[in-house]
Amino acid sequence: MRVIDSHTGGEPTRLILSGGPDLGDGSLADRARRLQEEHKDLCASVLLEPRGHDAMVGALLVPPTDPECVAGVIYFNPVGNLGMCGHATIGTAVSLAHIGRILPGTHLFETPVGRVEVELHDMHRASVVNVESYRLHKDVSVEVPRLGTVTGDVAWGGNWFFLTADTPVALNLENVVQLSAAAQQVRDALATAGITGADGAWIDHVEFTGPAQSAGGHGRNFVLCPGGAYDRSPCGTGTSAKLACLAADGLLTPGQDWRQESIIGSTYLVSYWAGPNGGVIPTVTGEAYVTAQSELVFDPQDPYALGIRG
């Protein structure tokens, strides 16, 4: 399996090249839901140890189905598929840009959520225009074991969030144990207490808030993957649903920019537009760097394989 590795403002993607499964014809969203269905442990293998660890994001290249769309993409963690994911398009925008597939530019990708537009500004800078993103509630509080009374907002970007203030610690890069341990206990009572996404879907991300440590950045986040793992980067996705529940509350107007902070200090640079049905599409700025390019081996006599899970 031939795949070139990537970060995003720190968080790293894992592009497969080649040597991928075979889904089939259809939609994206069909073929991801073969991907999930029917090679369950690829996700697994692929990214966790002994090749990879629980920070990666995979992204699986496939034909697509729109002949405007250079490439069909469908996205991934440890655990299953995302919908979207805006750090692994900058990536994967970079990554074939690095191989010569796609010069500086204006492309379109297919991934299962809709078509996302990206614009290569350089060999590492990129702005993608994510789908339309929407606050679904806000102020919903859910009583949190240990923790207390936690009051936040359930928004769509791409994937679903929760988004709080209400952080137990500050959001440090030295206190990234007690906020992973606190945004699994958000996601595990938000589950017992039936909070969740449209139409019932698991809400698989939990996003701390809070104000921005640079001189000019406006806000900044940690971000929990269904994984387990935090976010180095400050979440394309997770952006984007900030950037939904700030239009809805006024707090933020049409193509006025916003610098969001991860936990690391990574920034990406975001502004949004009206959307068609009442949300926010927004533009995604950030920057992503190659680090290897290799082929993965899965020998069947090797024990670990299909990856170590814990």
Contents of the next structure:
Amino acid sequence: MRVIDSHTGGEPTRLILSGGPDLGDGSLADRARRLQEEHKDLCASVLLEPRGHDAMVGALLVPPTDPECVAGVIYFNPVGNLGMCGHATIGTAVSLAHIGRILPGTHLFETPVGRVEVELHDMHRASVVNVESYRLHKDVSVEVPRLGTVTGDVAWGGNWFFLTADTPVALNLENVVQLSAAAQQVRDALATAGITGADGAWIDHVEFTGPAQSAGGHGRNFVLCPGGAYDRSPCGTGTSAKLACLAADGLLTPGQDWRQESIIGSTYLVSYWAGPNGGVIPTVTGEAYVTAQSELVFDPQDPYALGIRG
Ligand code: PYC
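Alt. form predicted in complex with ligand PYC, vs. the form predicted alone above:
All chains and molecules follow, beginning with the one already shown.
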């Protein structure tokens, strides 16, 4: 399996160029479902130790159904599929440019949740025009053991998020263990209380939000990802969900810039335009760097060929 590794604002992406499973044809959503149902071990074996680590996100290149798209991409984390992934889209574009498959300019990628446009500005910097994002519920309260009542918004940014301004400790890197534990408790409490995204979808990301810590920043976040790792980047889909909430509250106007900081201090510059269905169309700009080009080996005699799982 040939892969290129990159990071976007510190968050790693492993792009599978070849050697991935044959998912047949059909829509990207169908093929993503097949990846999840028929190739369950792939996510963990590609991303987890000993080949990777739990913060890694995978991006599987597949032929697009839409002839206008330069590629189809299915995103996954160690425990399953992601709908869209902002950092991995920037990482994929920069990785494809690194091997000469695309040039700076505008490219369309097909994802399981819709088409996204990528403007590759140079060999590192790209802007992603994400799928339409929206807030589903405002000020939802949930009782969380040891934390008490936590209130937040449920929003879609290509994945489902619960965004809250209640943060148990300051949004600093030295607090990631407490932040991760608290976010897991919030996520579990949401599931127990039956609070979901549209159509009963699991809210698999929890985003604590707070004030920026750098000059020129507008907000900082901590994002818990489905497998339990935290996003090192400001989370493209999470920031899209945040934009949808800011727009719905009248706190950010179309075209106005918002600089989002991650828990490690990396940043995205984002803005939005009104979407056709009442939500927002976010543009997320960030930088990615290639860290490795390699071939993954899966030796059938290796007791940990399928990854070390908890
Ligand atoms: O950038 O959208 C994102 C993302 C989702 C999970 C990890 N990163």
